[in-house]
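Given as structure tokens, the chain that follows is alone and in the form predicted on its own.
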Amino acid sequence: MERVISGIRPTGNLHLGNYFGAVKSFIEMQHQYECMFFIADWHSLTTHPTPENIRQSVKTILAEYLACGIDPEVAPIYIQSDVKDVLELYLYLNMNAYLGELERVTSFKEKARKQPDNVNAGLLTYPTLMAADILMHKADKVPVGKDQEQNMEMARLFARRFNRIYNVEYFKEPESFHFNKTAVKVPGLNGTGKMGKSEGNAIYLCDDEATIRKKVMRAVTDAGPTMLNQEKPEPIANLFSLLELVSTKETYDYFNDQYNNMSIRYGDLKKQLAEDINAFCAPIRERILQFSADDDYLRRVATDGAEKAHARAEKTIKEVRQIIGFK
């Protein structure tokens, strides 16, 4: 069975553009993939939060993604900072990195240009940490976006020179499995682009039922359609896409004919979608509270992860310290 490795960065609640656009992937690759997750709080360090963030951040991530459905005694979830030795092979990686790939590398400039008073080197190295991370486990696929596809090159030109400096096979050179062949673009709204954090459009997987019903009758519309069966604009194609991805097909085809004919109310529309959404989050947020109350069941799949990704991760140190030259 080929091996899976993806981090997750804890960067708070997850949305349902998340839980559509990757979650979902996550919990059907489980089951086809030999897989491990880990939450990568190490990489989060380039922003420098605060400890509590931190502490906060990883259980939310932790918690939430088990609430999805993520199964740890299938699919293992550990703590990056937990397995010490993706340090040593990422110190090794840095040694064969060269400033120049390391600077061009398109994520390092933009965010280079974003926080200019904290261009560190945690930045300009995160690519040959993420490399650490997924070679370390000789995985074959890695889940990511098309904004990492950069960082995936680099992990396979790292593979490749480790491979020829010290004249061996060791390494091999991890695919990358995009989630646009699965996953669903989920809209936002506030009537355009994709929802996300940092736009404000998102509905948390966490949100209870009054704070849903309110976003999504604040969501943008228009006047209402002025011709039998025009094409939808953005802010209701957005609505019509969130109502398919959590109604039924009869919902769907009833609101569907109503804009056809030109006698949809919109307030009926989200009101519908509204409860539709209810639906849909409200088994995920009740797991949410329960795994997040209860500490001693996350630190045993922290932990249990971290044994896991720890056998692996020894093993592979080992044998290149004997590659490299180090007893």
Contents of the next structure:
Amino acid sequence: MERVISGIRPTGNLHLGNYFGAVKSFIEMQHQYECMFFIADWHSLTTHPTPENIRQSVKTILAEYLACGIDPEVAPIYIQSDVKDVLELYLYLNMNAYLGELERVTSFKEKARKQPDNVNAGLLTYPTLMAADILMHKADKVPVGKDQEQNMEMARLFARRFNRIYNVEYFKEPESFHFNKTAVKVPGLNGTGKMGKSEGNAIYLCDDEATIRKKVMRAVTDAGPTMLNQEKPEPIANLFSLLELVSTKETYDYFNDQYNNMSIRYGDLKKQLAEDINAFCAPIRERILQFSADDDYLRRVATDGAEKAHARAEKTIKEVRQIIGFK
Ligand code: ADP
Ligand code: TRP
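Can you return the structure of this protein in the form predicted in complex with adenosine-5'-diphosphate rather than the form predicted on its own?
Next comes the full complex, and the chain you just saw is listed first.
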């Protein structure tokens, strides 16, 4: 069975954008591929060198993943910093990664611009650590968003280069993967753009009913359609996109017809949308609370995940040492 690995940095709670854009496809994938997921806590030090409470953030994201439906019996979840093998591979890959190419990576340039006082070597070598995460599992497929494409190209480059330098056919080149082929972009509630943590427009899976209602009722709209069957401007199209994700087809069609015949009342649409988002989030929210309160279970999941990841990684590292010439 093909192997899949993916990681996420523990930098905040999961929102609807993360869910429909990424987590949902992980959940569907776990039954078709040999999946592992990990929480990239070391990676988060590249931008958050003194995390307020890294253990808590890791725990939160772990509980949220489980609450969404990742089954750790099928798809183990581990914490990056629990599986030290990756560090050795990171070191070897770094020895054959060149300053010029690392400096040209767009996300490095962006982050260097954002944090000019902290252009650290970890930031520069973010792609080699990510390549090590992937190559240590000999993953075939890596489900990531479009923004990770360049990091994936680097991973393939490092795999090819390793094979060439040591004259072996050892690492295969991992491919980026979009489970549902067409990537979903979940819009925010402020009229334009996508939902995101840093955008301040996100509905979190752990938001309670009142918070969800408040956020949805505040969503940007306009004065209403002025022509029959008019094309929807972005803020309205965004509300309909959200409706499409969380409501039934009947509800969507009902409001769509109302929009088309100009009888729509945005207040009613928002009320329904808030209700449907809440119906979607409520069971997840409840499970988040349950998992978050069960430290023993979370620890067991992470320990078990780390053991499985280590078993695979150790084998890779031993082989890599031999290839390079270490005994
Ligand atoms: P954020 O943008 O909130 O910081 P991350 O960058 O941590 O989120 O993204 C984690 C995953 O969720 C990535 O795979 C990313 O592509 C996906 N994702 C984030 N926001 C959205 C969105 N609005 N629509 C679709 N996918 C998204
Ligand atoms: N760079 C990824 C992100 O920001 C997180 C990540 C780190 C990752 N290592 C990985 C994703 C390995 C997939 C595979 O979203």
